[in-house]
Every structure is written in C-alpha cells, then in structure tokens.
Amino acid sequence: MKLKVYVDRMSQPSRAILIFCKVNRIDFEEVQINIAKGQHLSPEFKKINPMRQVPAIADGKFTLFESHAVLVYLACAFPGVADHWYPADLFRRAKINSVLDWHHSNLRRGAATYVLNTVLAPVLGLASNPQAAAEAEKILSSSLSKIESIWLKGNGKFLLGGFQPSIADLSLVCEIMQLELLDENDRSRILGPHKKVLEWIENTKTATRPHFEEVHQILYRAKTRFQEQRSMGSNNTTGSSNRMTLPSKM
C-alpha cells in the first residue's frame, strides 16, 4: 500500500516531512488534514494520530507520529534516500539527534511562541500577550546564536559541520521559516544579526529545489494576507474586528 502523509501545509513539521518525501521521491499520497476546520479532531484521524496533531503517517498497517520519529523512519524505511540525511554512522546519527532533541524545547519553542503572540493572536481576535512575546524572543535569539556557535562553525554549508543537508537542517529551517509571517522590520530584527543562518536557510533551500518553495507556497500566501490585514488595521478608524480565518494551524 501507497505511503499516507497527513499534514497541514501551515504546520512546519508538516511542511518537512513532505519536502523529505518530494525531495527523495517517496511514493506517497499527501492526506490534508485542514485544522482550522477541526479535521484532526475527528475520530479518523485519531485512529492514526490519538494526539490529534500533524504530521503523521500511515505505512499500511503501520502508522506513526511525531515529526522527528516519522523523518527518521522514513530515511530509513525506503531505499533510495541519501545517506546524509540520517547518515548509517552511529555517532554521526547520535549528533543529528541531539540537534532534533534541542530544537523542540528551544528553538521551537521559542518561534512558535513568539508568531502566536506577535501575528496569530491579533489575526485571530485573540489577546497578545507582550510578556510572553518579549520572553518567546529571548529564546528564539538565544537558539539561533546556539545554532550559529555551535552547529554551523566550520566550513560546512549545513549543522554539524555538514556539506549536504541532514533531517536536522530541514526541521529546523521549516521551523525558522515561520517568522515569513512576521512584519519585514521584527524579521529583520531577530535573523538580521544572524548572518550564518541566513546563509544556512539559503543552502537549505537550494539542496531541496524546487519542492522547498512549492511546499512554502501557503506560507507566502498567508505572509501576504497578514500584511493586508495589518495594513487595514492600521487604517482602520471604525473600531470593527479584523479577525481572519487563517488555512490552519501554525
């Protein structure tokens, strides 16, 4: 049977899991799970996901979830993939997982929280909360000079020193990828000083041509439509809500 992949174009570890498919022609059918629509809620989904959240899979009878757990199945479940990505090495495998360990409590952490308080709650008629945003900016900072000073020193083009991309650059640049939602100025702002991993996302997208920006497309879109609403908000004098129904979770 046909490997399923239920994601939500929005989500940013769905967003890596299908460049990883694309990227290393795994046959599969892309199951959309719409989250703004309460799909994942439903009690299909929860067969695959009890979690209720995306990405998640389906190998016939075998299903898993957890977007880190479903890349490293995948670059070793299908023949094909490149070495690199979750190279056969032991110790080279043990570093890529610590980068993937790090990223959800830090650099996850502190972009998902920072976009949420910044951009999603104002589109969503929810309150910002300014603490939690000055605090979720801390640690996005502080993750990104972590990934410059420590996995991208060297000569390599990619973490852990790397000269072709790992499962470990492809989380972590979908992850970053999140602040395209951000006004250009607050962008600027947090990946301006950070010029290695502005270089890294760079090399990131070149070595995933062209399934990077296909798969990012609903992410330039959503960018574009916040800058509207922002931009209407500011000329709004009426007082009337500028909520907006975003595609699906971010």
Second form
Number of protein chains: 2
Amino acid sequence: MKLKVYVDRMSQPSRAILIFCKVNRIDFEEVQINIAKGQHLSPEFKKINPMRQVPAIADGKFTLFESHAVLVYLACAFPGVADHWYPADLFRRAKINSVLDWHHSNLRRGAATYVLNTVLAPVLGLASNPQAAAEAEKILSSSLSKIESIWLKGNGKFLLGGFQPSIADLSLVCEIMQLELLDENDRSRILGPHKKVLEWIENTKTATRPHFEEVHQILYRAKTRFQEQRSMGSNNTTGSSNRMTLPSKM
Amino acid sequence: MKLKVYVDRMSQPSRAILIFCKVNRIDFEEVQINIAKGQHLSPEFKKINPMRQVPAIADGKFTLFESHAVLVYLACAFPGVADHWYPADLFRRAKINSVLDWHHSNLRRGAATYVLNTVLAPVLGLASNPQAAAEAEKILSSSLSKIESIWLKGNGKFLLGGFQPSIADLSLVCEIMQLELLDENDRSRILGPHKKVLEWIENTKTATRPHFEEVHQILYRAKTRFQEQRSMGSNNTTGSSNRMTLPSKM
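Would you mind generating the form predicted together with a further copy of the same chain now that we have the form predicted on its own?
Below: every chain and molecule of the assembly, starting with the one above.
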C-alpha cells in the first residue's frame, strides 16, 4: 500500500515532508487536509492523528505524526534515501537530533508566534497581540543569530558544517520560509542582518530544486494576496473591515 | 575517558538524564553547573554547550546538548542499556520520537511556563505574569488530558501501552515533577483530575527506584522551603519584601 502523507501546504512542516518525499523519490500519495475548512477535525483524520494536526503519515497500518519524527522515520524506512539526510553514524545523527530538538522551543516558537501575531491574526479573524509579537521577534532574532554563530560556522554549505543537506536543514529552512508572508520591512529587519542564514536558505533551495519552489508556490501566492490586501487596507479610509481573506488554496 | 554529564539538579531535563545514567549503570561523572550562580555562562562551559544551557554531555571529545538528543545518544552508545528505553525496532522507535517531539511545544511549554510565572518568578526576583500563567495552565491541562486519552489508554503501565519505561516516560514524568513546587491547591487542581497520569508517575518512580527519588531530593527540599516562605509571606503584613530565597543547593 502506497505511503499516504496528510498535509496542508500552508503548514511549514507539511512542506518540509513533501519536499523530502519528492527529492528522495518516495512513492507517496498527498492527502490534503485543509485546516481553514476544518478538515483536520474530522473523525476520519482523528484516526490518523488523534492530536488533529498536520503533517501526519500512514504507511500501511502504521500511523505517525510530529514532523521531525516523520522525517526520521522516512529516512530510516525508505532504503533509497541518501545517508546525508539522516546519517547512520551515531555521532553525526546525535548532532542532527540536537538541532531538531533545539528547533522546537527556539526558531519554531519565534517564527510561528511572530507570523501569527502580525500577518496571520487579521486573516484568521483573530486579535493580534503586539506584546506577543515583540517577544517572539526577540526569540526569532536570537535563534537566527545562534544558527549563524554555532551551526553555520565554517565552510560547509549546511548546518553542522555539512556539504549536503540533512533533515535539520530542510525543517529549519522551511520554518524560516513562512517569513515570506510578512510585510517586506519586517522581513528585511529580521532576516537582513543574517547573511549566512540567507546563503544557507539559497543552498537548501538549490539542493532540493525544483521541488522546494514547487511546494512553496502556495506560500508565494499567499504573500502576493496579503500584499495586495495590505495595500487595499491602507487605501481604505472607511474603516469598514480590516479582515483579509485567505488565499483560495488555504 | 569517563562520560561527563553537566547538570543542575534543579533542572528537570538534567534530572531525567541523571536518573537514566544511574538506572542503566553508566559510568559517568556528574559535573554540577549551578545556574543560580551563573556557572552556565562561563567560557569553559560554553565549549561544552555554546547555547549555555544544561543538561549537556562530553563523551571524550564528543559534546552534545538538548536532553532528548542526549537520552537517544546514551541509549544507542552504551551497550548495557536495555532495549525498552529506546527500542531498535523502527516502528516503536518512531512512536517514541513522536512523543518526545510533541513534548516540546505542549507539556514542557505548559509546565515550565506555569511554574515560572507562579512560584519561580518571586524566587528569581522577576515579575510574575498572571496572564502567561493562565495561558500556560490551559496548555498544561490540555497536554495532561491528551497524554491520558492518547498515550496512556489500554492496560500498559507506560506511554504507548508499554510494560517497561522508555526515555519518553522518563522525560515527560520528570517534567511533570516540577509541579511539586506549586502551592498544593494549584497542584491538586491541575493534576488531580488525571488519575492515569498520577498512576503513570508512580509506575515510573517504581521502575527507576531508588534513583528517581534520590535525584529529586533537591526538588523536595525546595518544595519545603517554598512552602515555609509562602507561609511566612502570608503572615508578614509589613510588606517589607516578598522576595523569597533560593534553597542553598539551587
């Protein structure tokens, strides 16, 4: 039975898993779980992931969720996956696990909370929390500095001095990519000072092309839509509604 | 060269790693990094963990941080560790990874943020944030409910229906143990409704005795000290100082 990958392409860990499967030519079926339509709350999807979150997978009767656990499983279960994605070597694997674990409470927390409390809240009809956004920006900027000074030091193109990407590169770069949705001033202020991070993003795109850009198309379309709506909002002086609409594919 | 384990016993992931090493009779040296004294900020410790956090390890020249990555490494690197802690079986291992990954943004985030914004902030001379505490309690209570309904269902004594503990049991139970520091009313309100969680905590203590209780002695002493200071604080009507002192071992 073909591997099923349950995703919403608007979710950054969903995109990481899709890119991984495509780059590694894993034979899979993409099952779209549209969060905006509440499909993650259906009884059918609860059987796949009782936490009701994407991404998740079903490999025959075996189900799994949490994107890092999924990436590790896919790298180990599918023999065609090159070793550099999740090296068999105990020490290199341990270092990658360390990056992935660190990611949760640092880069992911900062990026996701910042995007939610700036551009996403109005789209979702929620109140933005400027204090939460300010705190998240601190975590995010600190995380980017640490990535640069600790894991991107040296001459390697990827984290931990690697010359080929690992699942940690893919997961972290996909997380950062959601900053595309921000107002350009905000995005430049946050990412601009981190030249090595910007190079690393490009290296990861290049190493996973054309799949990286293809899977991120939905994000680029959302970015354009958000920009247009911000522009309309700033020209709208009637104050009738500040709520923006979701892109049709969200 | 003997494994060095850098810990502050007041940190819950530090305690998890110490218990793991002791239960599995790993030959190691405990190096105390006293956070209250700023020892995690020293140049020497930066060489072990550039993130300047405990726990961390040095196994010869190999250094590692992030407690889950460390537990996985120890389980794989030391041949005396029984398989149930981190099974070699791909599917069982994947499920444990899923629990560990979920832990970061759910149970850990809820428990650590709640304890910080209730009992720890006054001890550390910080302002408590009641709104942050209220939000953290929601995450914590929701996490405990999910642990009970998803991972403790069935007849097993441990997570995922296990009859012996894994590193996920140890990590999550050690996280919950910090709730010992709370005012008893708060602790009962949060933990009381979760009978299965309470049984699982006892099962984990029993499976890892006497080391579990020995390593948690510092927490029990802090609990007593906090209770005494709260009691003194409530009898103190002069309002001279609400700041409590850290236990001598912190």
